[in-house]
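This document opens with one chain alone, in structure tokens, the form predicted alone.
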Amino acid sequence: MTDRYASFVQSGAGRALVKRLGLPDPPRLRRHTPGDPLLPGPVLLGAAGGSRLAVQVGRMLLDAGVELRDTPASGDPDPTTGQLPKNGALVYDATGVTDSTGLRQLYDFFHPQARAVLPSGRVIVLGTPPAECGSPREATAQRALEGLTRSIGKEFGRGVTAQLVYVTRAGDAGTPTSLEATLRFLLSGRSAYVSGQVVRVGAGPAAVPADWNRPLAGQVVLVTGAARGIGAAVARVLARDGAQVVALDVPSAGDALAAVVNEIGGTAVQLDLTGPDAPTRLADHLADRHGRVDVVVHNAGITRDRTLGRMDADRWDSVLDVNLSSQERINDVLWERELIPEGGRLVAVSSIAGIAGNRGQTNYATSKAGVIGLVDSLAPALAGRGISVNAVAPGFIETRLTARVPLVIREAGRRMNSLAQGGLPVDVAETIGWLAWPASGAVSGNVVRVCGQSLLGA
């Protein structure tokens, strides 16, 4: 589907209006491509006094072929136009902040370079989480940092965002490897409509890969609901990352399903997930050709929209039981087979409407924020096989189903966000690889929204 608005918005003419009215102004966003650089630009990276990440993730990054700036260098401005260095990413290491006076070293680090970041920059700011934090006054200071990062978000403009990374003291030994996947996902063209977020990386196993191009080689991945639209692009960019990609969607679309693994290289799988013996089925299929699963995505969902008063059981029913019962139950029979081996990932589909709700959507909603419950209660459970549970929780996509919304409700859920523009199904699909990587085991218990930073919704 078309966003008309911002392919005028790109135009000269439209350039120029935009700017008269004050009307939004979608960016053009960097997205990934295999073989591109990690940013288009160096990194500004800082520190507070005694913290203690920058070290290793300067390591991290001089490895990933990024040029580093530090503080003083871009504070230099340039003699022939006055302005200062631009930055492809700004990092910030603030678990040396013990308490609230401590945030000052925050603002004398972004005060002066809120206009030096290039369009669709990155900013990153690492922290404690608040509840290994040894004091009040330190967790009171690192919860302060959301209100930071989020507002950084809305405010630098350009396609640029801004994300808080909470990286537990338990995983100080291994932080290079605990870090790599998710500063190179939220640097990267990857991560282009992810913002505002708030990512947890814990202590988990990760297996750096050998080429970061393909991080899923060699990995078996299934995908329900694969046949069209956000799943179809999750399938396409599993198998662009080296994975062997099993398609899942119910009969009645076997011709789009068939094309798409052709496409990729892929098997099928034509399944009703709704029936009694669908688990056993997909269980054996996969024990049969594979031996095993190493990351589930639970894509396939639907919607039978109505407001309460006026929905039927049947419409209640058949939401909840694709989008949430039927995870359950696939889960239950691939953990008793023991399909799922240790270190596998499991990534499930919410929406923002799980967060915020929606008018019309009770059941909907109410399936959503089910599977947002299933992945708080299944990452400590799962923690000990080494297995990450995380969901993503897209918001306006451009697809076909949000091309049948009504105009002016489209149009607002287009520009209701920091980005003034509906995400793209790629989009939600790397934030499902990220987290599908083996790279990313200590990422898990984690909602991502991938919505733009949307106005709705926490």
Given for the second form:
Protein chains: 2
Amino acid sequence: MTDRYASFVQSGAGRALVKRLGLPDPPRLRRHTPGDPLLPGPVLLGAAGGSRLAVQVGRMLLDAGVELRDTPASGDPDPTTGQLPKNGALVYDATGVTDSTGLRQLYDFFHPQARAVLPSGRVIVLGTPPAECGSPREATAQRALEGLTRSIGKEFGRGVTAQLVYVTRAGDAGTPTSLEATLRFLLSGRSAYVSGQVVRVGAGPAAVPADWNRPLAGQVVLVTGAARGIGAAVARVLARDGAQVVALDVPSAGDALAAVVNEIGGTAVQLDLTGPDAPTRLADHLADRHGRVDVVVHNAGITRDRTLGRMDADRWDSVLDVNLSSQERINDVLWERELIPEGGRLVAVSSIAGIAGNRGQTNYATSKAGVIGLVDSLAPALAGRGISVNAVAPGFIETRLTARVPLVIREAGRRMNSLAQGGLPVDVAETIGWLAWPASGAVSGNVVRVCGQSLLGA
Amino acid sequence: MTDRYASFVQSGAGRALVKRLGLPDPPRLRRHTPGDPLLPGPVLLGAAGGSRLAVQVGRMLLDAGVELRDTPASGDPDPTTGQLPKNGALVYDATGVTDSTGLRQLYDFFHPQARAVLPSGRVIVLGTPPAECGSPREATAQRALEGLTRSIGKEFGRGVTAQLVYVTRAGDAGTPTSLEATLRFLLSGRSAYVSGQVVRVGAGPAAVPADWNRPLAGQVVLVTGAARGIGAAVARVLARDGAQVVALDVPSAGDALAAVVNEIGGTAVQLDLTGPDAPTRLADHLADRHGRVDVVVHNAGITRDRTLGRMDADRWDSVLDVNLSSQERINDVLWERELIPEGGRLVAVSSIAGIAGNRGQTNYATSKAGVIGLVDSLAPALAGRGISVNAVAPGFIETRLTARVPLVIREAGRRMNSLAQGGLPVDVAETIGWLAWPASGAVSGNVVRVCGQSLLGA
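Compare with the form predicted alone: the form predicted in complex with another copy of the chain:
First the chain shown before, then all remaining chains and molecules of the complex.
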């Protein structure tokens, strides 16, 4: 469950050897601890001519206690050393770019700053969703931003992540209210293992929390598969952030589940989700104890790997049922019984295998691709009620399951990403947390990979 | 420019060694020669209950001279050997799947057939675009098909490819007319290096050719960057398929361009596309000689690699201008001067780097991501005129450029895909050809990777 190579490399003795031999060099990632400042250094904020978000974003960052620089005035080289001052993040508002020649402005901003980003720093580019653009030329240029940010994610190294955030022109989006949750997540250590992503921020309603250190205060959250691994991390992180957690797992995992629940002060539900009366029993429990469920985290999942030619029908059926069909049945019953209030959140766990497919996992990949379909189809259907639907798609995460993978394949999976290491369950949990916040109402219909920008994809 | 390892492996001596050492085993791919039968064996056609395309597809395949089997009657094991008869392709109409439990029908179809596909065989699943589905459950199940087909592409091996084709419910789509071109391409050797793709077939008008061996008969086709590599292969393939080719390249490549043109009987245009008067001069040439251009293949492209911190502005500007902005300028002038007739075709060359980003290629990846934006934005804008807009995104293709890549990186790029080898320029050319056919009018807004289902992605 641990990455011994990364620990070695991050030690003094390891560093020298890694440099000499040109070995992979996984950086120590900045992760979130409550009370942390948002960033380890200033934000350099730039904007293309005619952009619409930078002023609001600057004000928001100042209010959040971030030191703000604008370029070039405060970004000039030190007259003695010739070095640029280092930044915790480079944020660029590219919404003013209306054709491909205007992309030059991003080169002008990022080129001199490429080596002036602190370790585990952040690069964030803000754009307009291409489908909302007024002309093919503008849509083309806005779509091109994706190639830039993904390349930066692969280039900058040292734990620096890069994301493109498309912010709708509709409604009050782009105001601090709707964008703030996403920017706070992406700038903070919460997003340590999220890189190379395209996030879409829409016009949904967002509620600013009284305390950004407890963004889930008062929320009733159901986490399935909560006894171990990613699910247990989700329960812990969401409880830390203020949620009342209802932790669910199968009866055979009862002891582990009880341990999690005792640690975080939540309640436990022992239930096999594939049972015919499971949705009703779950709904009864939620109705009786809480009267509602604000956030549903569909995390429970299993693998039963075989190539398709060697796969018996039971492996197919059980994986599809646990990972996909049971989610649908539960959603339907919770919905029918009106247990998900206005402003509710559904967050499902997909997988890179659901995006790219995987050898020996036709069942798993089919189920996890279905989870993406669930997000795509439910998000617009529930938007009118202010309910958001999103998924995370973990890449290589260090868990009990991946610890069993043979060494060579495990090492390949661990290193084949921009951060040269596997993620931790807490990284997936933090991402789920962000999507669950009342403040994240403008984020719906997203599938966010938590994969360190894995090379693997479709 | 050649893959010596693959040649060795495909020889008698190599085969034994590869088996003993467990080395990558690149199969010899079936490629297209005019007059070839569509497939090396029968098609096993299956359908989920309530599907809407199978009958039409079956009739179309019979008309195309394909031997058709249906399951299980003609797909039973040989009573003596217990072996199933081998198929050239497995085609499954999944449009009848309306919820996740219905996906079991695909398991039932594919599981017994997984080892009964001939080398370089084909797996094609037909579905309904999730956005057109009547319920979230149906959309979820249809989206799940992607995980299945991509996994099959990674599992089956021996040059077998797997694709998902989403066929619109609108208009006359799904009839042989609109779907036939795509099925013929995907079943044939023309699609040798295309795997793991999702193709969308819409309702655009499609013209059935008099002779499927000359699907571009009478079409005037412009190919930019035609002197060498992929562009030269495009010129050859499109001429072979009946097109009158106007081959364009920079004056410094004049000799190579002349050689291509002499070989195929086309005409040459020596022009630097970045010159201020280039679009006008090109339009003049097309107007004077042909009065129109039915197909524009935007292939010309350059790389000027450096990490962003070390990249001078000229590298940025030249790559963006050649690969993206000049395409936009040419499109605009051709459009204004009404040189692209109803039923015209634009086909652009993107890249896997435009999808996934690439270290050292911020400029190239930005330009190639922009090409995707160009397809996404122009396709709906031109649909009313029956003009289709698509792109191909090549992965590792064996060219002069890739031959210069250092050995280890080259080998990684070559083998990290489901076919364990690099593609050939002709593979990209055949894919462009399909998108250029008058018969492919129902295919617009697609970005089709020609990458052997590379592991690399976003």
